[in-house]
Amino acid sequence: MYKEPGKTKFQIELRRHLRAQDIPDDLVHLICEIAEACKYVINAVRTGDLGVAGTSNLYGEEQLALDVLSDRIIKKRLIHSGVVCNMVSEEMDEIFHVSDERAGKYSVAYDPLDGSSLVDVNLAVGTIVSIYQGCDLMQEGSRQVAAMYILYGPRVSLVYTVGNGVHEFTMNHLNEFTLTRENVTMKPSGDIYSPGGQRNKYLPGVEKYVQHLEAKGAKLRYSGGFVPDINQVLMKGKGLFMYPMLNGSPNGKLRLLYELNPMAYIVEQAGGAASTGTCRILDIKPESLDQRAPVFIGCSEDVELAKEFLNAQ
């Protein structure tokens, strides 16, 4: 674990963790900036307009004001931190050129407010991101150099990886990010199952799959929105978050880009693993911004048993 001379865990704040995790300086500088802009959406989140921005993104969704304000946050951020050649958010139509491609520069993919719908009914939401060396951004998963969410529930927490292990950090009474979990480990299986999309619609493999994890007392815990169910799972170190391919919707409704490569590469580094149910996420070659891709991620072994069932139907 790592230990700043003089100060317990409770009290190293994030960039002096990030630093002693051998990556580039400007690596450090991005996840920082994105960690800084958090603490406006956050602000957002609990002060802001619930109200709907009258306009819609790529997928023919009604985008709501703190999508919007979320993703204005995060854009600017980027674009002023001098390390970031292209990005793409789930709000835009497609990949914003910030800068040409020179030394250290990154490419982000991120949703800069998963959940939204979920704000004014008070239940958690959060910000996914996955980084990527140099400016091509549709690259397989297994090529982010860091994958980031931040939690805005009872309390904000930041959980990133940069390929050596999971950390997670808590928003203390100042506005810092200091560090309350290291080296985050999943359990080969769990008794958690949180199951997105409808059940009527399931294929008969994953409904299989599903009647063998209640028949062992699986706890069902699905809250409706990706953060927070995936956090629950990897901090309770068991469990797995499902949303599988449905009869209509072989491809289910998470994107590969923005939602699904960042958690699976945090999950992987955890320990755990996330499927199509035929593939690694994490080997998916993205062939378009709004690629959607079933899932079957956290730990390992619950993951392995739903491939075996949908393999078997």
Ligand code: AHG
Second form
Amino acid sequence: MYKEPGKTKFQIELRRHLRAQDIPDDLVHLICEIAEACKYVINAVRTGDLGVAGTSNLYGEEQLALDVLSDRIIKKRLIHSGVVCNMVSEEMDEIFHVSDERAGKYSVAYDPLDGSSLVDVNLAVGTIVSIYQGCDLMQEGSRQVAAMYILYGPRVSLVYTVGNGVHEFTMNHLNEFTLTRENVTMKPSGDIYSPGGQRNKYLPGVEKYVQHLEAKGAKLRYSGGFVPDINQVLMKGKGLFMYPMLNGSPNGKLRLLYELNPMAYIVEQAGGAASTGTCRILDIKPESLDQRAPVFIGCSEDVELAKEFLNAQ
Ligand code: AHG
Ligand code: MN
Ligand code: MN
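Complement to the form predicted alone: the form predicted together with the named molecule:
The next block holds the full complex; its first chain is the one shown before.
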């Protein structure tokens, strides 16, 4: 447990907590820069026009869709951070090169605004970030050096790992991220499940697995936003999120680089597991930027059981 003389754990700011980890100063700087950028993303989510890209606002200025605006905010911050080599986001068609390896020590893959279609109905959304050392973004997720997400809900929270546990921070009245939970851990098995995709497109094994979960009393809790849905499973410490393979979509919906790898790293760090049903998410070597994979992620025994049901089908 992080302790600083004269301070309770509720006053520990993100930067201080990061400095107490065994990581380079540049990585501390990068994570803090992303956290800063997200303060502008929150502002856009809270008050920005819910426009469609290409339309104009009251003043005749071009309006940006919130996901495009969020992408620009984070991209600009990363460019000016001074420690980034390459970056890529869900909104980009190709890798954006910033500087060579001597100057840019890290590369970042991110989803600037996950669940952007939920903003107009005022549901929770988030930003998801994956960080690698060096310039290579096409590496297995197990090689991430940090992962984090920021959840824009009734409160704003930030959850990160640098490979030494999972820690949650909440934004206070001064817009600072202060420590609220350190070393978040998941139980082996849970009683909530969060299932994406149309159920009538589930394969027989997935359908049987869901019936098994329901029979053992698991409750359905699904918001349609990956960040709040994962945050619920993680912070309650008991449950499973899935976006399985569907009839007609063998790779499900969620993207490996921007969504699955960072969440898998965080959930594994909390003692959970993340699998496609046949292999560990973090072991997949990406072949394309927009690669998708089915996912079962959460309590380790529940993920294991999903694999058994899929194998048996
Ligand atoms: P994005 O808004 O970045 O395209 O991703 C949305 C994702 C994710 O938030 C959620 O888990 C999933 O889409 C929900 O999909 P369904 O509407 O098919 O359930
Ligand atoms: Mn997304
Ligand atoms: Mn998105």
